[in-house]
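Only one chain is given next, in structure tokens, and it is the form predicted on its own.
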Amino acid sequence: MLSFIVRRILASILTLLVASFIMYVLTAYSDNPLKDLQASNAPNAQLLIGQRIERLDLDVPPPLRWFGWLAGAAGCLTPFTPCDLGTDLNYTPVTQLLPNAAASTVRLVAASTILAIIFGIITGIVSALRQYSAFDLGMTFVSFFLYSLPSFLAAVLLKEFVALGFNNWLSSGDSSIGLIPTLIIALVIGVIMQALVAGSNRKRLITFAIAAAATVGMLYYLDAVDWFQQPGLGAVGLLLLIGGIVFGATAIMAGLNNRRALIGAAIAGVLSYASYFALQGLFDISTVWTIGILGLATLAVCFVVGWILGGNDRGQVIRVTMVVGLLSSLLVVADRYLQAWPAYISSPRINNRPIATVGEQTVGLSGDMWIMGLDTFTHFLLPTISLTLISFAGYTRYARAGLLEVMNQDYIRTARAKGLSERVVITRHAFRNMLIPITTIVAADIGVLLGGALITERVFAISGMGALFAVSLDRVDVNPVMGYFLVIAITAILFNFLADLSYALLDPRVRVK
């Protein structure tokens, strides 16, 4: 393993050197970096031209200039040495431009990638288990449609029908959903739920009726309590959701017949529910660090509970307990964010139009962690959905194809012949091997999203890495372009390296070799 890691590091360094040289030379020769000053009528234009040539070494041929850039960039990759990536055409250090741009893009890419992986894999698994069913055929159509949907078109449609429509509805003063939208939502949910259920037409029709009726009842209840103006989970809603997490996570990960796992999950759920009442006062004065410390404490307590109750299958009980504790705690935090919603939308800077279509934050808005967190959420909601929809399609298809291929293997038939339940066969045998091709897609997709969010950032006016690259390339500003390249290249190489290591964790045959 050590020799493999050393070889990969050396190969990565060589790849970075060659790619950076090509990128630097092509960018420098693409156009004239003095064109804006040469077209200027300013009386000191010649002085500014000479100053730019001197400070950016533009009189040095680009291949030789690359060595100077490389010497400064090497400091960024080695400890105890200064990091110097040069300056842009306005003489601002690139090391000051990159952190803000990278932070915006990472927030956008991380959220969209995680959501696309979770929903894509879940949908792909269900499609494979319901092969050629109405749900499978419907998700196949949706996946290919989203895969072929241009990112700029998805962004524009979201701005038009989600942001503007929701803002107009919320600011109108009438927060009721209405009869026709209620029926449409109920029909859609009913169709999805009946497609998920295998069985006779009668069973599916009953499922459709129950799901549609429950949706109508829920929407009318939300209207009655004015939930969209004053949202919140509340003690009752939180109890029901945590109970669903306890039984759902236990059923999927261990099976409800595993009493130790069920007891551990129930204890984690009870502790999270109790924290809802105990921490309300602390939440009022909390910071991000406070929430992070509470999250780590939750995982530690759940680990101890799982360890004590684990018995012979301690690892499985610990995993179930920690997952339930984490998800239940996230619900408690989400409820506190919802409590801040009325104060947020009533702010003069928001004026009951919370879903933002441009920028990363509302100018002039001030407030505590919960208000500013909601502001960040509303600004990144639509671009995150836009990127998620595009990535979701690929993960769905790969997950479906991977599970179908794995389910036809001999070891799966052997596991079934031993009498193992279908849940154990899928979660412990098929799911793990299905993830092997997914790891490759994740590694490649992160690099693509980091570098390819340019269109989405342009549509939503987010000053991220894509915007930095586009503006710098148009101005023939080599140093910011190379800073962008360095971040993207290192990220792509790092995640591909992590994907290779993940193969050893998922496939014992790779670990042996």
Given for the second form:
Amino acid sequence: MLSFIVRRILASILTLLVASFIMYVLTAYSDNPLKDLQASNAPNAQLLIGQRIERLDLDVPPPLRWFGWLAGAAGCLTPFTPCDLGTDLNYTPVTQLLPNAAASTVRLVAASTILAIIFGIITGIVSALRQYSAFDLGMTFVSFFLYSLPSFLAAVLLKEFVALGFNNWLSSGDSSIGLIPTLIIALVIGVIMQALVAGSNRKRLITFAIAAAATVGMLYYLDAVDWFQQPGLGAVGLLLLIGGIVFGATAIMAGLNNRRALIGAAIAGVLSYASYFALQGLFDISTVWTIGILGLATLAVCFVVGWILGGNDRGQVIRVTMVVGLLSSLLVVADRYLQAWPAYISSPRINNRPIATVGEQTVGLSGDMWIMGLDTFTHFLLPTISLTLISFAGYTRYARAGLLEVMNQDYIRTARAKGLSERVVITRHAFRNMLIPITTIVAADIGVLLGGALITERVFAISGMGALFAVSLDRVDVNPVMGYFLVIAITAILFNFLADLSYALLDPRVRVK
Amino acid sequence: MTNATTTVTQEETAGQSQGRLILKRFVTNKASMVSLVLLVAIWVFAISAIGIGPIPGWWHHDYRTPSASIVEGGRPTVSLIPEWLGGAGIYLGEHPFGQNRIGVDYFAQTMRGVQNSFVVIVLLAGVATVLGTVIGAVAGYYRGWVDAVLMRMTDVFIVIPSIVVGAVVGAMTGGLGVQYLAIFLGLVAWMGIARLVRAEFLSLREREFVEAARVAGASDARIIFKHILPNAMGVVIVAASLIAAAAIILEASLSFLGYGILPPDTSLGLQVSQNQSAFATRPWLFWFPAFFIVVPALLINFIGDGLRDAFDPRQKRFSIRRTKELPENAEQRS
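What would the structure be for the form predicted together with its partner chain, rather than the form predicted on its own?
Below: every chain and molecule of the assembly, starting with the one above.
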């Protein structure tokens, strides 16, 4: 194992060296780095040209200049030596430019990766379990469509329809949903739900009716309380949702027959519900750190509760309890964010048009953590969606194919033959084995997503790493381009490495050598 | 009498070659065949409208020079609703897709964009497929240090996201014209196919027919290209179709970012980029190129899916309900 890791690291460093050389030379030869000065008619243009040539060593041919860059960059990898990635054309060190740019990009890519994994895998599993149903065929078409939809088109469409549409609707003053949209939404949800159930026509018809009726009732209620102007889950809504989580999580992860798991989940739910009343005062003055500590405390308490209740299958009970505790307390936090919504949208900077289409935050907006959190949310919502769509389609297809493949294996038949319930067969035997190939694909995809962020950042005017790269490439500003390249290349290599390692850990049949 | 019987038996038992079976499976796949016909139709239509090089096309407007007058404020003049339905009748009008801000005929521009994306698909996918297949085949066949060197080289190119290297290559070659852009992009898009072909070769090279060829005195090149490669064609063709679909998106994205095809030539991605700010006032300037990016990519994806099913029909044969209700059926299918 150790020799595998060492050899992989050496090979990665070699790969990185060669790739950085290619990148450096390609960028340096892409155009003339002096073009802006040569075109300018400033009186001191000649002086500036000379200065730039001297300070950036532009008189050295690029393949040789790369060694100079490498000498500085090597300092970043070893401790106690200065990290020098060169400067941009304005002589700002790249090491100053990168961290700010990277923060936005990492937030964007991390959020979309997580969302794409969750939704992609869930959709893929349902598609596979309902193979050739209307839902499956529909999702197949949707994923093909998303494959064929360039992210800049998705981004422009989101801006024009979702953002403008929602903002117009909200700021028009009359934010009721209206009869026809209500019916359309109910119809769509009903159709999706009946496709998910898949069974006799009668069963599907009943499901359709219930789902559609529930949707109409829900929308009518939201309308009546003017929810979109003053949203919030409220004590009753929270109770219902947490109850749903308690039963849903237990049913999927442990089965409702498992009394210990159900009791553990119920305790976790009750604790979160109690914290909703107890913590409102603390929330008003809290920071991100407070929430983080509270979250850790929740997990710790849930762990202890699960441990005590555990019995024979302690691990399972602990898992259920912790998942329920985490999801329920997320709801409590989400409710607090929703409480800040009226103050947010009515602030003069927002003026009832919350969904932003450019930038990372509203200029000149100030407020507590909740207001600023909402501001970040509304700014990153659309970029995150458009980036998620890129990988969502792929993950759905892989999850579907993976589960179908696994369900064909003999050990699944064995599991069924020994009388395990379908839930246990799917969650314990099939699901876990299905995840093995997905880890590799997700890790390999990180690089693609980072590249994709280039386009998303351009469309939404986010000054992340992609923007840094694009601006620098236009100016033939090699050092920032190389800084960007280093970050994404190292990330890609690291994640590929992690994928290989996790592959070996998850699947005992794989031996690393 | 005996003669006739023999012919009948021969006809009945006449084996079908693997290629014929695959072709039959593909032709019977409705979605793929419809996609193929539509795709060819779109391309023939677009290319003949603009013409190739010095040969003029049948469309009477140029995609570069503005028309003398702006008709109906540049709105599309095409009408598809017949009179008996209360519409204006079916006709094309002077500028069926409208005109852009300076009055250039938008139908000509869009068709030129489709033509350019066709050139990119053919050249990019062609270069990438040939390069990837050769590299993968050589690496998988020879193994050892050749494999190690070639695969490390592949890693080097994989580390750089294609959009990034595309941007650099595009910035270098964008002004040269669409063919150079496509070929250079093909030079950096072969990695996926190389890995797939290598994996296929690693397993195929151990089979008996390779041994037989070697005993018969075939050279390495002959074994690779005449004996093993035909058996790996399925992987190559399916991967090539995926590259072709990705090529449309890559070219459009690069042109959108300003690194791909540059004015005065035009590209679908460039058109979206130039007109996205006019979305509220002239939405057709956005919708027509968007349509001709998404639809061909979608059609190619469907064709690729059909190809995959034709080459590897095993994937399709599983149904959870069937295995649960009729275990003996599942036995036969798997």
